[in-house]
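A lone chain, given as structure tokens: the form predicted alone.
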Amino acid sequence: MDEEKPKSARLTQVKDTYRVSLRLMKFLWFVDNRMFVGSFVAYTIPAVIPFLNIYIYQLVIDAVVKAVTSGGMVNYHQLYTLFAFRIATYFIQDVALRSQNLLERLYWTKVPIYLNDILLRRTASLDMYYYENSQFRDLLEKSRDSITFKPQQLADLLFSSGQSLLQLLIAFVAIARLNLFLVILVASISIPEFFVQVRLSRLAWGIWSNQSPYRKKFWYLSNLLQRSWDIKEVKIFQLADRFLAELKDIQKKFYQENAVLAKKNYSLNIGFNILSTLIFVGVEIFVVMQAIAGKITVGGISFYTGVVSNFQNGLSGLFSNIRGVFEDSLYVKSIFDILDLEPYVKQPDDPVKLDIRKTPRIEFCNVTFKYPDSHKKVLKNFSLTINPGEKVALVGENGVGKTTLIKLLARFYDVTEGEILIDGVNLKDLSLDQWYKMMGVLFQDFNRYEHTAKDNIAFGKIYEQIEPEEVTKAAMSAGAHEMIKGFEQGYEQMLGKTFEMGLELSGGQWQKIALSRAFLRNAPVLVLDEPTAAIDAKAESEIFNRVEKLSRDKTVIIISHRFSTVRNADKIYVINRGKIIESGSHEELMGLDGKYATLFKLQAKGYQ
């Protein structure tokens, strides 16, 4: 790790800290401006009260000394008034500190809710490029670690910094009236301490930032040892000890790096504390000598000693808070970095409207595509026309671009070259919300929502009010109705084992639920990406009979490795290295005796 940074890099860090701090303050004002003002007042009062208190105590001491040395009468009315003011300062100070605590707790409740909401909204708006990018996942990992406490912690430090600064200014004015050299003397130890602590903060951030991939791996391995669908294979292959050893190595490495930093911090703090004590005692001696010389009153000893103590505390507190602000702003910056991200796939300002009930004509026109940050072209001058109501199948070996076509059709990515036309309109000119309503999709890695069976299916048409009959009809179409009727709570059965009374399903059962979701949408375009991978041959045949029956006027696009699934398609496209190398019906392709026929015979041989 490079501990030395050029001045330009340090200046950038200072600017980043300022921008992040200002942005957080604006966010706190947005969350609750009354709480913001209350916090400002609650932090201002404790900066002023100590000086009022020690000044009142100076007046008390001077009044007593005057009465004793002059042999005169004690002015009890004055003393009682001074003590009343002193009691009032203690009361006000206590209220202010308790108000700080109350407002902090309220902010610590409110801020994560608001911030998490806008963060999730932002991440949900980002396109697939980010989610398939390891650097973005590292950034997400950092923000996940930070969002629950770092923003509030930074806010507390900013308010405390303001309090320390005000305390410092008041003390500066008071001490400068006695001797300006005292200000320089106290600052001479606090300023070096600040820069040392800032340096240590940068090191701490470096450890945290560099450990992000390790922390990501830590949670990945932890999940492997905790999730029901992972633990089965972990047990069978006896992988637990291996994963636990990897977890231990990660923890050990993180501990060692932090232990070195903690010991260094401890040693430096001890040294600075010794110097601070010597300087403070020296200031006390100077003040006493000033009183002996008659330049200040006896009460002034107490006052200036208290002022110097407040100045020293204010200065070290300010530097400590600023150091904390610098450190925490680095963490909070990761959250704001995500909020500042913009999707690569842009929505048109004035989208073309289509009839979402009409089955469209889909055209891939000379499409070339490569994933961002990659030089490999997955598709090369790819052209394909799918007429309304046509049932097409895309086949080929893994990695040839079949699923990429679906990602482009769903506009998870934009094409690198060429265009995709929907009824003659460029896909980029359509509203994505409207286009998605025209698509029903079952992905190979479909989601398993741990909600009720009814909700799992109803999610397929969340933008409309769904009647129970529609959910049942969709389940029947996917062959899931009888299965759901057998659940203890029927359609109200909670699925998955995360929540109480949840029921875990097999892969095939989950797939039927997901297929029901796709059927519920009743969209003009139905996309099935390996739709029967977890379903037996009998269930597969039943499902595709239903698909054929229910989608006579719809376009169906099927990606499958099972040739029994695709053989009834109107047209089958064999894809290899991003291009169509064969196309036709099952019979036509078998007659060609090419790639399709070879793959079909190999698979058929496995069933003999």
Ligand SMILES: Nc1ncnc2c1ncn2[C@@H]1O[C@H](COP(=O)(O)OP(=O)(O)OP(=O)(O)O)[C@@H](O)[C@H]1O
Given for the second form:
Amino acid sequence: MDEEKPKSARLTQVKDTYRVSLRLMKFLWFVDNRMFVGSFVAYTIPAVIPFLNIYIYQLVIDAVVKAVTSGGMVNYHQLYTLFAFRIATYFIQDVALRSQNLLERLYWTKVPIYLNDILLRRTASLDMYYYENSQFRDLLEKSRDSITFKPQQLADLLFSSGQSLLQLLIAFVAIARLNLFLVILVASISIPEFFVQVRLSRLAWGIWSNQSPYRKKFWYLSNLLQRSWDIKEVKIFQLADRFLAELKDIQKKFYQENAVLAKKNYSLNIGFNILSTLIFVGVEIFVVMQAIAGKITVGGISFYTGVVSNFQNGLSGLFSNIRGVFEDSLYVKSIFDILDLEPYVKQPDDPVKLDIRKTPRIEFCNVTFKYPDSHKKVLKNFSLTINPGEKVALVGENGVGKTTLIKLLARFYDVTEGEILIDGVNLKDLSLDQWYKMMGVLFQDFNRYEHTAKDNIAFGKIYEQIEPEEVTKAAMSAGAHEMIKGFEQGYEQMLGKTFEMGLELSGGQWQKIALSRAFLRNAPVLVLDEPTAAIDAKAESEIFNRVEKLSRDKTVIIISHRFSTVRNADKIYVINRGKIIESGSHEELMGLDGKYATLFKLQAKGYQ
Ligand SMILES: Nc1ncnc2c1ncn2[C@@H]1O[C@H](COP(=O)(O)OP(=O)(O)OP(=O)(O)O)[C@@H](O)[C@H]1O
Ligand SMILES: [Mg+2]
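Since the structure above is the form predicted alone, I would like to see how the form predicted together with the named molecule looks, so please show that one next.
Shown next: the complete complex, the earlier chain at its head.
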């Protein structure tokens, strides 16, 4: 896997690590520059203090040796001063460590809020293509897993790396003063260690990255076993054991892959520790010899062994930190990768302005469309003109592309060929913000907001202050008013079972709420995709009588498999294999005795 990557890929990884780290640091600075500086200082102090300590200790030992060898002549003033310094350094060290801790807590309650905010803003701005694409889902999965703690971990590792580096530099200078060769010896073991650590981190990332599809599956299956709307089928079809077995398989894979990594980590680390211990003990012996030869004092032994041990700490600290930086930057990269995604559908810089209150003419001109990543043309040379105020119905078998037409009209996707014109203006030249204000849409898979009934409806026109009467009027048109009044809390009734005091509704009741939302928008173009699939026949006919009156000057596009819904439309279009095969009023199409008539008779027969 990762190990066989060519050199250029490794170089890219180094560059990526650098970029991600820099970006994270900039981001932290941006969130709170004072805390950033505070953290910097809090991480610097613990790198310096240990050297002061061992230096003070050297002076203490030398003073003692001097006192012993000179027959009891003790310089108490010097000793007290040294101990006073020692207390001071302990105190400073303690304050630095505690501040580091405090700052970390404060910083990391602030940063995730910012990070989540920009990430959610970005994902909300991306178009449908991404949401219907499995690679994007993988990326989302990765970022979801890592956003909670990886950025914090990476920031900590970066600060700690700086700390270790500083520690190393000071030790380096101190040892170099004694003997330059020693520095080279000590530094030489760092190079292979560095490569081992980087390799381990790449291995870890490779495993984690490859596991992303399983993790997606893991969450998907867990959700199936835990969500109320999934559990019904799971129970009745007795699917739980099957899904649990799949979950177990996934966990086994996780375990096996992680075990390989852990074992590799273990043996490589043991190997290197033996090597580095040998070298450092050699250095210590050298220092003792220097003291015996009188080149350094007795206190010097303690100082230099201290420095060497600091060097060793600094070195292993630096390497494990850098390794961590390599590893975590890969995780954090998935977050930045999402932030860098751009919507496919590009909005015009200088959009054509339309009167958003006027009902426009809608034209599909020779539209051919295939979904990205798919070869199948869902629409082929499809043309359709809908005049302002027309009530049209689209009918056709499952999967012929009716919902796709609506997605194109909403510019969730751009057409592959041809164009969609709104009052003669290409849809691509309109501001979507404006165009959406002209459309009320009830999707086939509408949302069920776990908010109050009132909010559920008012969400239809979030960009305006709305009067309570508007909400009631929309609910009346959709046949939802009586139902809502019957709720214990009326329009203030919390819906859904997620939150306390929430009321779960039936499928048809939810659909009436969603229909009210579409009506409330009161837009010149109303699109209803299977608006009454779950609504009873009596309510349906009442709703359509009202739609007629409500929207005389508005365009209504209805998609339905129910002929009772369709038959009153001004014009009915029968779609098959991405093309319109018949069109006309109900009577005309019945007279034609084609596909529509056949289907209508088939459905009618069922009622006789
Ligand atoms: N995101 C997608 N990526 C690729 N193909 C898709 C996607 N969404 C839908 N399709 C395909 O496009 C075709 C048309 O789907 P569409 O949802 O428009 O059908 P429909 O006419 O609304 O059907 P129904 O009556 O069942 O609602 C189907 O063959 C479907 O497999
Ligand atoms: Mg559909």
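Because the structure is a prediction, the values reported are computed rather than measured. Basically, rigid core = biggest C-alpha set you can superpose within 1.5 Å across the two forms. Numbering follows the first chain given and starts at 1.
*Asks:* When you overlay the rigid core, is the Cα of Asn313 off by 2 Å or more between the two forms?
*Replies:* It does not, since the Asn313 C-alpha is displaced less than 2 Å between the two forms after the core fit.
*Asks:* For Ala88, state whether the C-alpha moves by 2 Å or more between the two forms after rigid core superposition.
*Replies:* No, Ala88 moves less than 2 Å.
*Asks:* Leu97: after superposing the rigid core, is there a C-alpha shift of 2 Å or more between the two forms?
*Replies:* Comparing forms between the two forms, the Leu97 CA shifts below 2 Å.
*Asks:* Core overlaid, Asn179 C-alpha shift between the two forms, how many Å?
*Replies:* Here the C-alpha difference is 2.4 Å.
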